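First, one chain by itself: the form predicted on its own, in structure tokens.
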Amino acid sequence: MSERFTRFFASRWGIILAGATIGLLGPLLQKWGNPANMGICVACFERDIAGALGLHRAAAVQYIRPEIIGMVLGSTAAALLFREFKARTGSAPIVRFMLGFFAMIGALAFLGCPWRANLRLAGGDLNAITGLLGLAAGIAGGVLFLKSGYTLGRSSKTYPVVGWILPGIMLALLLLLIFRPQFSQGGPIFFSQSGPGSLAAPLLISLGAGLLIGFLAQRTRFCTMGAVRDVILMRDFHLLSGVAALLVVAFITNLALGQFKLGFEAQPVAHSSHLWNFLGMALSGLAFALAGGCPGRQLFLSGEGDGDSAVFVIGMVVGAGFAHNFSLAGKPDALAEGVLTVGGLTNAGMAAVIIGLAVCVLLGLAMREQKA
């Protein structure tokens, strides 16, 4: 029976099922209470967790998102059930931390991860197009480095406890979410009273959605970055079929729920500064390619015992804290009395994206195997 399931999940229909599930649950979670066009966003939700822990003090984006917890624990459950939980580490962890850090800087410049870019487009937000083009450009740049010998080296087997650290952190976050302790007056744990962080589907529904996605994605190796990389490197469309299923199912679901709004202006938690949408996601795409996976894939790998992916995840959370503490994140467009104010990045945010691109290019050039 397990072999039959393994073959199915490895097939084209398996990856389509994973993508369609994400495409269905994203709009449904929005309907059930999550922010508009943000039913699921790994970057945004990790940013909210950083805020809840007090790593930044942007009051509008502070909440321990159960979806992230569920994704890691769902992956852990799948890895244990199919005997794929393997504790491993040692593949340039500090570099992975920096890649996670700058991946988050780029994602918050755009205001979303690759999943949210597709969900935004499926909801009618045409600003997502420039973000997706930037993502593809960044991944293409990463592929060039891969072809020239770039590598982070091999990870190696390590003590089992190492593989359990991030799943353990997720269990601790779940307890903090359930019991909501107050560690000091005016201190964490923080929960937004307004803004995107205050909008959330019921806990059990969000957690269940995350568990299901984590389980399916671990089995199918769902990865948005990998989808583009495989098309460029090998003309392999297997993973891309899952991303296409996400986009199509999300589009149909948004239409059915009355959540589709076509246009560029005044889209929810988005800005129409097209250059920085493109460059922000180009930075993220390059960082994802150099790290070997999109933010969702990094969560799923960490759930199956990969300590290096766990370091990337922690780098993203820390990056979120820096992005908001130093005003590096994008500011959404605002519509008041019929007048549109275009958002975008501060000068500091623009500089951070450029610095991030330079750092990633430097890493791509420096970490290449020398041919004998």
Contents of the next structure:
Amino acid sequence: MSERFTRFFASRWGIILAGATIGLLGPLLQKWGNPANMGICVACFERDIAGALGLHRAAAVQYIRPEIIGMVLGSTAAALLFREFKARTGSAPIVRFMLGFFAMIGALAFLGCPWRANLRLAGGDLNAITGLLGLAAGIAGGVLFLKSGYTLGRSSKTYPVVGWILPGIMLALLLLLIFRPQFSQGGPIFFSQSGPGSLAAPLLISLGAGLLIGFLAQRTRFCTMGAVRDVILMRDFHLLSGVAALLVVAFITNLALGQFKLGFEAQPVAHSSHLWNFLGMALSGLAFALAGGCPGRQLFLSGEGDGDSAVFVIGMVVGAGFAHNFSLAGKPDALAEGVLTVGGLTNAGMAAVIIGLAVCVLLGLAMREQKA
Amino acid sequence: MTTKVDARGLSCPQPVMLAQQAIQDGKFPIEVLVDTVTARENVRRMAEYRGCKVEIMPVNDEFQLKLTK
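If the structure you just shared is the form predicted on its own, then what does the corresponding form predicted in complex with the partner chain look like?
The next block holds the full complex; its first chain is the one shown before.
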């Protein structure tokens, strides 16, 4: 019986079901309170968690997002139920940290991860096109390194408790979210009073959506980076059909809910600085490709016991702290009294994206196994 | 002569790439060792797509896939 479920989830229809579910829940979560075109965004929500913990002090983006907690724990539940929970670690953790760090720098330059890039496009934000093109370019770069022998090396099996560290951190975050303790006067835990961080669907709905997504994605191996990588690397459209389902269902749901607004300028939490949308996502795509998974996939792998993916996740959270403390994140377009101010990156933000690309290329070149 | 591919502990998409290389080299049967269900399913899908017959045997908590033409 369990084997039959495993076969279904591994099939084309399984991955389409996962993508369609995410495509439905994204716009619905927005309807229920999450920020516009940000029903689900792994990068943005990890950034909000970093803010809630005071790792950065951007007051508009601080909230412990239950979706992230749910995505990890839903994966843990699925992995335990199907006997796939397996603690493993030891495959280049510090490299994964760096890749997570720069994946976040790139994502916040664009203002979204690949998940949000698709949800933005499904909401009519045409800047997502440059972002997605950049993502594909970055992944194509990663494929070149993979083809020339790039490897992170092997992980090995370890004590079960190691696999529980990130799920454990998620449980701790859930407690902090429920009890909202204040650790000092004017100190964390921070919850945004205005801006995107203050916009949130009800806790139980967000948590439930995250759990469902985590469960389905663990079973189907849904991955927005792998989708593009597999097409470039071996003309395999399996994962891409999941992402296509996400895009189509989110588009239809947005139309039905009246959330579709077509255009480039003054889109919600987005900027129309095209070059940096492209380069930001290119950096993310390259980092995800070198790390073997998109930010969502890293959460799901962490949930099933992968300690190396957990390090990538922590790298992303720390990257978010740096992005806001050092003003590296993209500034959204602003429309005030009919006057459009195009947002984009500070000089430091541009430098950070270039440095990130350079670091990823260096790692890609230097970590190649000699072919026998 | 059996070709052996040890893909245990490797991140995506390396297990699939190694197995694919072995299929292209054409020295059947091919034995692929993997340590996760993800890698098992990915290799199985790729091999079946390329016209191989795939036999899966659990070995402790890992898997051995035997690919034949």
